[in-house]
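One chain comes next, on its own, written out as C-alpha cells in the form predicted alone.
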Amino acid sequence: MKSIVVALLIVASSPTLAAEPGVADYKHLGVASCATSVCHGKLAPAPGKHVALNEYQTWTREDRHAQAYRTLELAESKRIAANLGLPSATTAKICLDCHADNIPSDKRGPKFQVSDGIGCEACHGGSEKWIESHAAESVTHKDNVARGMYPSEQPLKRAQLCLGCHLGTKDRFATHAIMGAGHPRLSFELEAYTANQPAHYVVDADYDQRKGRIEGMNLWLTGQIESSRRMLTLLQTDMFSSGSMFPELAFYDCHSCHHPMDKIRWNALRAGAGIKPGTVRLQTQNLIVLQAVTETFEPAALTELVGLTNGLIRAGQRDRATVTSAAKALLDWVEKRDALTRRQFSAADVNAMRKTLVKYGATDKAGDYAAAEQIVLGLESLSYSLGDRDKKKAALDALYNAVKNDTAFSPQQFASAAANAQRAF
C-alpha cells in the first residue's frame, strides 16, 4: 500500500522545474556566492548605499526560509516521511520542492546546496547571468531582469512566486495524503506575510526610483485574486481528480469535516444554497474576500459572483466535469477583475474596505475558520496601510485571540468579535 501512495504522491508532484517559471531559467550559484563580506554579508547595514549589504545576515537569523530545508531533519518531518513511504524527508522530491530550492541538477553552480533551503535564488532568480554586473553603478533593475532576476517587487509575479508553495500548482501540492500524514495545513495572505518577514530591503526614495513602490491595498488585493485565480485554475486540472474514487480532498474547507462533534460549525448562510449540514464543501475563503470587495467596489456584480460561488460548491458535491464548468465559470469573473488591482485607492477607499470586512465577520458570512483568518488577516494588512494599526490594536488583538486556535474556533465567537470590532472600524 505505501508503494501505492508514494508513487501517486509522486505523479503529483513531478514538476519538469521545482522553482517557479522565471526563477530557474538560469543556474543558481548558491547562497554562498552572496554571502561575503564585500557582497550580502555585511554584519551590519552599509551606510551610503542603494541596498544594506547586510542581506545574507538578515536571512540566516531571522528568515524562516533559511529553515526550510532544516526542519525536513526534525523528529516530526521524519515521522511524516514515514507515514508516506518515504525512505527520507530530506531526500523525497515532494519536500525538497517547496523546503528547498529544488532545482533540477543542471541548473546548479558549484557553490550551491539543496541544504540551504529556500535561498536567495528560489526568490530572486538564477544569477548565473546577473551576479557580475547587478553592482554596478550603470546597471539598472530592468538591466538586471533582463539577466534573470526575478521582478518580485511587482505585484502579481510575487503573488505567483510565493503562491507555488503557500498554496500549490498543477505539478507540487499539499495533499490530503500529505496533511494526513502530519503536514501542518497550508494558508497564506501575501500582504500579511510580506510585512512580517523580516525585511532585508528598505522602501524609500531611492527604492521607489529604482523599482517602484508597491501600496498596501494593491499588494493586498493582488493576493486575493491570484490565489482565488490558483485555486479555481487546480480545479480544472488532473490535481482535483484524476479518476480515482474521491477527488482531491485537500481542495475542500478542512474544518467542514474536522472539527470536534460537539461544536457544531454549519449553517445555511455559510454553506450556500442546496448544501446540507455534514456536506464537505469546496475551499472559498478567497471567494468570500473579492465578494467583499465587489460589494464594495462593484455592488452591482455582488449578486452573480455570490451565484457562482455557490455554484462551485455545489459543484462541488457532483463530479468532475461539473467543478470543471463552474471553475471556468468563476475564473472568467475573476479576470475580468484583474484591472482592480493596478486601480489608485484613497484612504477613503481602503477604509471602506475595512469595514465591508469586518462586517462580514459580524455577520458570519466569514465564520468558516479559513475565512475568519483571511479576514483577521485583511483587517490588519489595512490597517497597516492607514498607518493606524497601533490604534487598533485592541480589536485586532481580539480578532485574532478568536482565531488563533482552529480546533477551538467557534463561529459564534468570532461573529461577536467582530462585532465589537465594528465600532473600532
Contents of the next structure:
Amino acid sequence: MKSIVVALLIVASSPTLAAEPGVADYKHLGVASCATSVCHGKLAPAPGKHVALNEYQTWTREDRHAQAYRTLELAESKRIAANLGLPSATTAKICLDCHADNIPSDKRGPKFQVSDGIGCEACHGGSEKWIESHAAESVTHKDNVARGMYPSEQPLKRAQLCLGCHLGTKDRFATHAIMGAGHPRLSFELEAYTANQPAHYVVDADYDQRKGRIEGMNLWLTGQIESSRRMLTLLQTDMFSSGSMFPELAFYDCHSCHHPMDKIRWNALRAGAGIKPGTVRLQTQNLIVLQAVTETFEPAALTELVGLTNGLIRAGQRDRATVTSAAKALLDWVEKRDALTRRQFSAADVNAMRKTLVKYGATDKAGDYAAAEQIVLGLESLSYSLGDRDKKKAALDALYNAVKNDTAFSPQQFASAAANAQRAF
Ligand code: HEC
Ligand code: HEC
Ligand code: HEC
Ligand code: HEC
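Please supply the coordinates for the form predicted together with ligand HEC, as a counterpart to the form predicted alone shown previously.
Then the entire complex follows, led off by the chain already shown.
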C-alpha cells in the first residue's frame, strides 16, 4: 500500500496536462456562462436556429458528464480513495483530471466551478475569446475554431478528446492500482459512446452544411485507429514498465486474469500464434477490430497485421524492450492506414464490414471479452449508420445478451450467438 501512495503523490505533484491540447488554451468561463435561458438553457429546442439552445437541459438531465464530479462524492469513490490512501476523491488531482474540467487556476473565469463536473468547455474549449462573438448568425464555425473553440465535430479531434479520459494519456491514466481499489473497467467505442452521451445536437442538412458531413463508418473507424495508436504509444513509455517486477497491469486484457477458473478459454488461435496456455495477454481488442477492417478492405495486408499483433502479445510476456519494439512496429503499420479513416465508404462497404465483424465473433478471434464487446458495439453502430438497426434488433439483442455480464461471459456461447447472427447480417 505504501508504494502505491508514493506513486500517486508523484503523479499529483508533477505539472501534468489535465485537458486535451487546445481545450485549455483560453479561460473557461464556466457552465453558468452558457446555461442562461437566453443562451443554451432553453427548456425546449428553439425553432429557426442553427442549434437547439436547450443543450444545457440535455447535459444536466441525461449526460453522465454533468454528474462526474458528484460521483466523486459518493460512497463508492470514498472507498476507492481510502483504498488508495488518498485524503479525498474530490480533491485528488488523479480523480479530478477525468471527473471534472480540472484546468489550471489561471484558466478559470469568475463563474467557473470545478463541481460542475465535465462542463461545456471541457469539450468545447475555453470560451474566453469566442463567448461574445459565437452567437451571431454571420460567424462561421471556422471563425469560432480560430478563437479557441475545440473542433469536436472532426472525428480524429473528437476521438482524441474522448479517449483522453476514456482510455487515458501519459498524464492521466486509470492504473491497475485504481482499478484494484474499485474503479470500474474502462471501455470505449467512439460512435456508440457519441450516441449514448446522449447527443445534445441534431445532425441534419444545416449541420452538415456548417460543419461537414461525417459518416458513422468513418467515426467508428477513427475511434478504432486512435484507440490502437494511443495504446501502442503508451506501451512505449515508462507508464508501461519502469523496471519493477510487474508491468502496469492495466495494459493487459483484464479478463485474462479476472475470470472464473472453471470455464476454459484456451483456444486454437492462441496456440497458432505461439502463445502458451496460462499467459497474460496485452489488450488487443482494437487490433482485432483492425484485423477485421484489413480483411475487408486490404486483405493482402492481413497476414502482416496478424503477425505483428501476435508478436506484440508474445512480447508482452517478455520484457520492456521487446514490447517497445513490437509496439513501435505495429504503430508504424497503423500510421500508414491513417487515410483509411477519411475514405468514402459505400453502403456495400459498410455491409461487408459488418459481415466480417460478425464472422470474427463466430470464431476464436472474439475469445476475449473485450474483443467480443467491441464486435457487438461495432455491429450496432454500423447498423445505425446503415439505417437498418431496427431490422437487425433481434440479432443485436442476442449478441448484447452474450456480453451483458463480463463475469458470466462464455466465449463459446458468444461464438454460437454470433454464428446465429451471421444469417441476419
Ligand atoms: C474530462 C474527461 C472526459 C471527457 C473529455 C469525456 N468523457 Fe465521457 N465520461 C467521463 C467520465 C468521468 C464519465 C463517468 C461519469 C460518471 O458516471 O460519474 C464519463 C461517462 C461517459 C458516458 C456514459 C458511460 C456509461 O457507462 O453510462 C458516455 C457515453 C461518454 N462518457 C461519452 C463520451 C464521449 C463521446 C466523449 C467525447 C465527445 C467523452 N465522453 C469525453 C470522462 C470524460
Ligand atoms: C483516466 C480517466 C479516469 C481517472 C484517472 C479516474 N476515472 Fe473514474 N471514471 C472514468 C470514466 C471514463 C468512467 C466511466 C466509465 C464507463 O462507464 O465507461 C469512470 C467511472 C467512475 C465511477 C463509476 C461511476 C458510475 O457512473 O458508475 C466511479 C465511482 C469513479 N469513476 C471514481 C473515480 C475515482 C474516485 C477516481 C480517482 C481515484 C477516478 N474515478 C479516476 C475515468 C477516470
Ligand atoms: C463530453 C463532451 C461534451 C460536453 C460536456 C458538451 N458537449 Fe456540446 N458537443 C459535443 C460533441 C461531440 C458535439 C458534436 C460535434 C460538434 O458539432 O462539435 C457537440 C455539439 C454541440 C453544439 C453544436 C450543435 C450544432 O448544431 O452545431 C452545441 C451548441 C453544444 N454542443 C453545446 C454544448 C453546451 C452548451 C454544453 C454544456 C451545457 C455542451 N455542449 C457540453 C460534446 C460535448
Ligand atoms: C496479470 C493479471 C491481472 C490483470 C491483467 C488485471 N488484473 Fe486486476 N487484479 C489482479 C490481482 C492479482 C489483483 C489483486 C487481487 C486481490 O488483492 O485479492 C487484482 C485486483 C483487481 C480488482 C480488485 C478485486 C478485489 O477483489 O479486490 C479489480 C476491480 C481489478 N483487479 C480490475 C482489473 C481491470 C479492470 C483490469 C484491466 C484493465 C485488470 N484488473 C487487469 C490481477 C490482474
